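Only one chain is given next, in structure tokens, and it is the form predicted on its own.
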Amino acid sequence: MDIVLSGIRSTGHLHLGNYYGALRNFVKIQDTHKCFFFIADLHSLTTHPHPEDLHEGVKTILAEYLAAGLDPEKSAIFVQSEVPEVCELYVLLNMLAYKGEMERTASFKDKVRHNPNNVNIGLLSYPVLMASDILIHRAKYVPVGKDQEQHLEIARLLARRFNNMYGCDVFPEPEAFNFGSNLVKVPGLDGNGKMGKSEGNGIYLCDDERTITKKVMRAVTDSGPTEPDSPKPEVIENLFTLLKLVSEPETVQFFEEKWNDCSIRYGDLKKQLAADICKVTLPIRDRIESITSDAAYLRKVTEMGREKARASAQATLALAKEAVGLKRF
């Protein structure tokens, strides 16, 4: 059975972009693929979070993963730091990663530009830790967005470099996975780009009805169409993209017709969009609250996930260490 791996940093909350971009599809493939889902708390350390915030972030993402439909009986759902083999492989791969390569990554350049006073080695070797997350389970497929394609390519490079240097076939080269269809790019509410935590333009799975409505009603629009059947500007196309994700086809068609005959009222569109988003997210929000309060269940899930993940990781690390020549006397 093909192995699929995905992870998310333990900061913030999951939003509609996470849900429609990947989570819904993850739920569907749990019966057909061997899936590993992890919460990347080690990656979060590059921003120096407060210890209590770090743990609460892990708890938050875990509860939201489960509420969105990930099944711990079918998949391994685990916390990155609870699988120490990841760090051991990280050390081995760091010996094969070169400073110039890491400095040229788009993510490192971006972090340096936005946080010039916190250019730590963890940021520089961030792609190597990501590669370790992937290669420790010998994952064949990794769902990635456009902004992560370079990191996946580094994982492929390090897998290939390791195999060539040590004359072995320990690591497969992971491939991008799109669930058999085009990946969904969920736009933000600020009129451009994608929905994301750092952009502050998202609707979160934990948002209540009032918060969702307020966010949607503030979404950027324009003065409206002036000619029938005119193309939509990006800010309006973004709203229609969201509408197509959460609303019935008849609803989308109604507003398409209103746009085309220049009678569209953005207030009506936003009210409908907010209501339809709530239909999707509020049941998830209820499950989040229930799961978050069940400490025993969360503990059981992480224990089950850790056991599965460590079994997989230990098998891989043993092969890697043998190839390198790290052996016990």
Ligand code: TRP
Given for the second form:
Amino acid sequence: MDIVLSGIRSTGHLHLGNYYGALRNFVKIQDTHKCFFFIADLHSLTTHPHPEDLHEGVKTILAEYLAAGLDPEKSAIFVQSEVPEVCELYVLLNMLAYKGEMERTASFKDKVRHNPNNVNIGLLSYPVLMASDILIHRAKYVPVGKDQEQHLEIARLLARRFNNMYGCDVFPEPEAFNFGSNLVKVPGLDGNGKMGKSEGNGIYLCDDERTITKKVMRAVTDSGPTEPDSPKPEVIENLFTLLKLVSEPETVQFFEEKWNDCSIRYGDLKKQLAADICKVTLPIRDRIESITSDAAYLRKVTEMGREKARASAQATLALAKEAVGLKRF
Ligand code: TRP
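Counterpart to the form predicted on its own, namely the form predicted together with this ligand:
Zooming out: every chain and molecule, the one shown earlier first.
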């Protein structure tokens, strides 16, 4: 079975874009691939979160992952910092990563621009830690969005460089995994690109009914179609895209017809959209609440994940250390 690995930083809540973009596919591939899903709490340290916030952030994502259907029996679901082998590999790979290369990554330049007072070395070698996450499990596939492609390229580069330098083939080069026709782009509610791109343009899996309804009713629209069968402007197309994700085909068809004969009422469309989003997310929200309050379950899940991840990591690390020439007496 091919290995798939995905990491997520422990900041914020999961939104509908995460759900339809990745999570729903993660749930499916658990049956066909050997999966590693982890929460990248060490990566979160680059921005110096408060200790309480860091732990709460990890718990939030963990509960939301589980509530959405990630299964600790099928997959290794774990917390990055609980697998110390990653840090050991990180030290080895840091010796192969050149300062200039790291300075040229788009994400680093972006962080420097936005946060000139916190240009720490962890930030500079963020891609090396990410490469360690991937290579320590010798993962073949990594589902990544556009913003992480360059990081994956660095993971490939470091795998190649390590193998060449030490004349071995310890590390396979990881590939981007995209879910083919199952890959959907979920638009935000502000008519401004993807959900999650800007603050407050998303529906969170933990939102309650009132919040969801309020957010949807406030979504950006226009003044309505004036000619039959006219093309839809982007903000309206976005609402239809969301409708197609959560509603029955007949519902979509109904509003398509209303659009085409110019009798559409955006208020009705939004009410329907809000109700259908609720149908998808409210059961997940209920599970998030019960999982979050079940400390024993969370402990058990992370223990199981840690064990699986450490077994895999220890095997790889032994090979890497041997290749480098780090030996015991
Ligand atoms: N950098 C990724 C992000 O911000 C999170 C991440 C950390 C990751 N390590 C990873 C993703 C390894 C995939 C594989 O989204």
